[in-house]
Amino acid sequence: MVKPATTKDDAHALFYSLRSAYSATPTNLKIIDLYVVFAVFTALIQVAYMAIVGSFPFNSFLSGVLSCVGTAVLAVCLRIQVNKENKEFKDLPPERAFADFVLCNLVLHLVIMNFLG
């Protein structure tokens, strides 16, 4: 009699592929990962102690917790531009997707010190 695949395995099988499959993603798309990840990770960091301490100065809680989304939104846009297997931006140059990016996280932080204050 054939054993039925438990939840556990599957997870596990679906973990062990997406492992072998980010291997071989490029090394400067996994360094946008890295940004991304800690992009977040910043915004959830500011969340959480906002929920702790309070959201006294509630402007400066929204400048950061924007300024961190906004930026890994503009590095998943980088990531996008920037990856080989994308055919959409394929005539695009890299020097040209990091330039775009650069404006544009100059542009929201622009926005975000005004919000400031």
Contents of the next structure:
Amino acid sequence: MVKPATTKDDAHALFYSLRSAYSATPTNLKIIDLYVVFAVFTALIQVAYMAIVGSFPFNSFLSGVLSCVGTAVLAVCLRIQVNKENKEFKDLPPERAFADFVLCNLVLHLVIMNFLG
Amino acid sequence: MRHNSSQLGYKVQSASIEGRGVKLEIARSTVLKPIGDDSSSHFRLVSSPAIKFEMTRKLGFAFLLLAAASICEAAAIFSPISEAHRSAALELFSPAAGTFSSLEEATEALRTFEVLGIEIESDLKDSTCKSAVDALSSGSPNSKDLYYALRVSSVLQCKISDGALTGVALRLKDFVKDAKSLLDFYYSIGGLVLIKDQTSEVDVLLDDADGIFRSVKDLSQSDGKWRYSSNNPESSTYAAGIALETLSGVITLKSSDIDGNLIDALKRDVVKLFDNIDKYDDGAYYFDDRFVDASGHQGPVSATSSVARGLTTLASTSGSLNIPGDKILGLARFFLGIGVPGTGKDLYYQIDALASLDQSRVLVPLILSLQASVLSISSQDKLKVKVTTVLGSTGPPLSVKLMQVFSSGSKDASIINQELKFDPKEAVHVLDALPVGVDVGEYVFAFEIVLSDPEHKKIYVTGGRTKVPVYVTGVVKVENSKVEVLESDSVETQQKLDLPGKNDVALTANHLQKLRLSFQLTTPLQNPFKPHQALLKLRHESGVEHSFVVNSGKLFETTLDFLGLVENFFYLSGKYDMELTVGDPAMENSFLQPLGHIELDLPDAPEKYGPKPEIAHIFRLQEKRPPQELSYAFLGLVFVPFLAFLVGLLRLGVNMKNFPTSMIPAAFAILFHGGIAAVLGLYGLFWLKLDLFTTLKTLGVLGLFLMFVGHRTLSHLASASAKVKSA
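Now that the form predicted on its own has been shown, please provide the structure of the form predicted together with the partner chain.
So here's everything in the complex, that chain up top.
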């Protein structure tokens, strides 16, 4: 007897296909994705901390969260620009994109450090 | 204020009223001493008796008179010349070395003595006569000396030979011819008139009386004042009086008739002068020269006196003058209102003017005075009124009626119209009984004088309705007096008092209770009475005193609420003596009585002056911080994603293959990474201790370096990857 296709099976199938497709992406993009995930997790941990102890030095909380979020955003921008399949940025050398990423991060972190208090 | 001083200057005989065991002495009022050697219009009280309700209980009569003057404008007491003036004359005119210092002073003294009827010692008489005769016989070039010498000799009736007088008369006639100023005319013509009075043997008649009259009259001014000489514009009323005397002297000495028009014009001038007369509220009329004129006189007494003399002399020589009677009476009132002046000159002016008014052919003033203006109900004093001439002699037969009685402060009066009985023995008019309703207090009685003989109206002036202040005193009954201690408005202790007798109550109270004292005051006519002072005094054993006013109303009472007074009493507990004072000038039995004592129990005083509590500064409380362990835990937790990142990188097979191997690019690459690390380190320092400005400065430097290095590195990498691509 053939088992009817359950939602669970569909989810499994979707997950596996996604995983296999993802493994095809170039390594540098995976590094960037990993970096983004790391930043987001750090932000989540900070939010959880604030939820527990209260938002007393609110500026510190904001700067912490915003640094994570900002760096994640910049990393996403870098990924877009570096991705070879992206036709829009074909002519942009990845080194240039990386230089932009570094510069923007430095500016972001200066602001964050000032706001950290 | 003038009319106050006019009252206060009056010296009153003392009156003492006894009643109910309390003796009230009305003290003599004080003598006013005018300021300045001549009379000025300002008098100052030398000493004023204060009203004290202490043991001595002397009432100041001056206060009564002051109050009287303040009730009603026109009420005033004028009294004729009395013994006080005589004793003042003796005091002021007693010559220092047995003789008078000058003939002028001698004239003033002798004239005053003559009017007041004082005898002069024969030694003084002889020495003065001698100096007068010497002056007359010496060839003195001064008409003034001759004039005064003649006056002295006429008063003292010194024996001067007719021959000497003839010589003097001739010299005086020369002076008249050469006279230029008013005073020259006055002395020379006055001298001639005196000679004429002394003897009829000497020829004193003037040849050119008309011309002399005209030249004196030319010095007159349109406002009635006179100038002293034609080239001196100063004019004064005093000069006017002198001029009138001089001109009447000319009329007496005429050898032929003077033009009647001139005399009429002169009479019109006199009327004009009287139109500019000054007036006080109490009915006194006077002239005031407010400046020092040529002869050194100033002030109202000399000016008014000179005019009075001039007026009466003119009236006696040339017939009646059209001056209203109330102004004549006003002049008399002015002089009587001065009281007893303080200098000889002023006394002379006063007495001389009053004597001239008394004998004048214009109108003789009659003065209404009271023998005593304080009447006591309890001793049933009768009001006695005297009507005399200004010098104190009896007037013509007349009757006095009491027309109205005003009570103090109110304008309405009760109409009485009662005639007073005349007592010929004492020459007083007596009011048998006080009008109905006249109770204890201050009143103004309005009298009217009616002359018995209607012909006398042309001779005497009485002034119509005369208002005088009268004080009625009496014994005031104190009834229903009691003192109570109240506990929240209900009576706890009550003690009846026997006022104004002795009392000795003993009460106790604490600070939550109240003390109430109440009594009623009734006059002899059963009216409620409001005294001038009603005070309750509490005195602590240590001597601290507190006074409270007893409020008046239907009942006199005061309630002392100790709760509110605790602080005023300085928190002193203990025995307080109570004293009640009730007093009024019209109350014959004013009293100051100790009532007894009260034991007060007051709470303790709070510490007012000790050190205040120290204030510790409370710093801002720190916000609640989470426990340190939690924070450390999360710190560790935050590093977990980083570790996971590193692990993931390793899993992804991160490598350093693209790292440049050759020397220079490698150096640049190292510098690039080093630069980024330095910037991040700078941020760390910035967070820890640097400020923004140094950070930015350093960042600028580092940034430039990084940009240069980064550019080199990345362009190297880019060219490397382009080579790989193309290859």
